[in-house]
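Just the one chain here, the form predicted alone, laid out as structure tokens.
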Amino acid sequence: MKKKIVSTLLSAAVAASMAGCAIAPGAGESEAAGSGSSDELQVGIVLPTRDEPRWIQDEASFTSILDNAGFTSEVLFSQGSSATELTNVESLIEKGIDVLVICAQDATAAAQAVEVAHNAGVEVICYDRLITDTDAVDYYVTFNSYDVGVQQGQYLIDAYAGQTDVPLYLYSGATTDNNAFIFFAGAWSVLSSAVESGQFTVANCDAIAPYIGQTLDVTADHEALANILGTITTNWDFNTAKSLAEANLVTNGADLKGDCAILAPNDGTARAIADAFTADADVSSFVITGQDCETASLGYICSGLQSMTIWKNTAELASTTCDMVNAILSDNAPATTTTYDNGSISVPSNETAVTVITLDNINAPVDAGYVNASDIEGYTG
């Protein structure tokens, strides 16, 4: 038997959250929200870290939507530790949750945490990052991660249309994050033929050479992708990304510099890599990708230091998740649109679309209330 829920205000709550999801009371703190009593916690949410703007935005969205819709919830952060992640899940189970929404710190290590949840009768929704090699997940909600990579790669191709031998620097997210594999596979699905045709010359990843002209499947070619990503991973870390970029530039001669194309996996690493390339006297210019639509990166776009970002509206993703939670707590099966293979089962999933943001449409996230115009350095409206 599921706990009694209040769901009649769900649609209105989603709309309210979409209009102002960038503001959250007590953002960054673990917090309980909702109209139920403290001993009737319904939804536990575990996010990777409170140290990145992206996850604070997700917390804000969840807190607003779930609270206004009448759900009781608590948000906890793993702070980069799988052990803390497990402790957080156990703590939420002890508080009686019916649904666990978890964005894994490590896609494989998190299997232990969700198995503990499943054994306690808790239904599990993987949020944004798929937990792999376990059957203890019920649903997955994500942005179209493959399309993120495709759009990043295509942006670079379009930026250098008609040119040849452009140095191409490849960087990836953490090898512990299944999304990093999907992002890169999506990007390589379009960049591969551009490298084969001579538009680009890969400047920093010898491991990609056997796959020029080929696409890579996240499941079938996982070992190959792991080998490739292992040489270009930023671990989603600013300092790691900057150090790796600096090392690549020190190794390469002027013939692999000049005007460079750079596949950076997200905004934080894009800013770090851009700083490294800006400091190299042999780099005359560069085009660099990103994702997450972070305020600081919108400032970099305004100043010309970052070329684009992928806007993944976390309010929309949280809204989709909340719809799934509502269905589960009402003893219904959530509606899904696709499935993802996590190496153990095909997980029923929902995908949310993404948007490319450049200087030309930088007003879009501002107009949507996703970011505040006054916080964007160099923004003129």
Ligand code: BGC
Contents of the next structure:
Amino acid sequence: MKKKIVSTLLSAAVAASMAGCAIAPGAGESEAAGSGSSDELQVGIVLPTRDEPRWIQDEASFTSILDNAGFTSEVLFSQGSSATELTNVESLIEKGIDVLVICAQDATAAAQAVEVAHNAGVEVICYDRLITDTDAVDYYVTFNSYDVGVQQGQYLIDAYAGQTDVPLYLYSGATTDNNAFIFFAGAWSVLSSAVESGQFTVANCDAIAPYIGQTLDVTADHEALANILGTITTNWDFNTAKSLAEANLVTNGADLKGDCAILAPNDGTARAIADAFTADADVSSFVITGQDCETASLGYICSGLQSMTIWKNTAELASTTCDMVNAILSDNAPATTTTYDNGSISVPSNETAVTVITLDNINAPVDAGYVNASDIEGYTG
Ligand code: BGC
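Now the other one: the form predicted together with ligand BGC, given that the block above is the form predicted alone.
First the chain shown before, then all remaining chains and molecules of the complex.
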């Protein structure tokens, strides 16, 4: 599917090699003359919200990588609303896009938007979050989200090696986000046996009790996971995370405090939960996970208020997406490395690795230019 003229092969190839998006031979060449106007938009990108640094990083990565590769693109934000997401998709279709890259606000509600895109002949790439229960998705580009959870869980296990009865507080992302299920299943795949062996005592989630000693599968155990996540969800929201942690601490006595292990799903919620635990006089210390490598959380790591984060390099994900866009616009099949079951079809997918960041390797994202040292409070290099 290729509707329009792309900029010249030479300039696209040179720019793409600088930007890390591999332009295949033949890509960027115009197809049959007159198939479209070169000022039409080629790639539409829809991201969930401007209000989290994570998605601003993605926007910046996309804008530079697609632009350098010679593709015309536009990024729109859904601002937490599936209705806005649909309107955004419709307006991008109006502007003539060939490829829609969409990070869904809500995994099931977004099916409607991608079906509209598919019906208009637009190829759909799910970005970071899988859209479920529809066959109107063509590809999925993602970080290895299961590994994110495994690394978070393993970090807690290693931090309390050799100890018993450590109170373990579990928190999850939004239940409308398929990733929240994957992160939690990954974390539980390692924490489950650590709870069974007595290293940890779960302090805030009765719903997990039947699954101690067992692993949970994102697809087969979806209902069980939805039930568990429903009781510990932060909804990816700072205030919800803080209130939930405060409520857990009010309910629990001093026997479930002291030195605590906390599974926090991402950086924004980790800082909120850390603030609640810091304020409780019966909590002597805590180890808390995170995700996204936000500068504020790198600052928390420098001050000992957050233990780790997971660096998901958005430039790598945008570059993989750019390669896919290039293949699609050249009528080639994009290279994929795995598949994901979205409840309707098996979606050809590309997975990108993640990196654990602690105080020991906090220089890595700075040295790579992912974050500015001057933005990290307390950073001494
Ligand atoms: C992303 C995380 C992000 C979270 C909240 C997830 O789908 O993978 O990186 O922190 O959404 O926006």
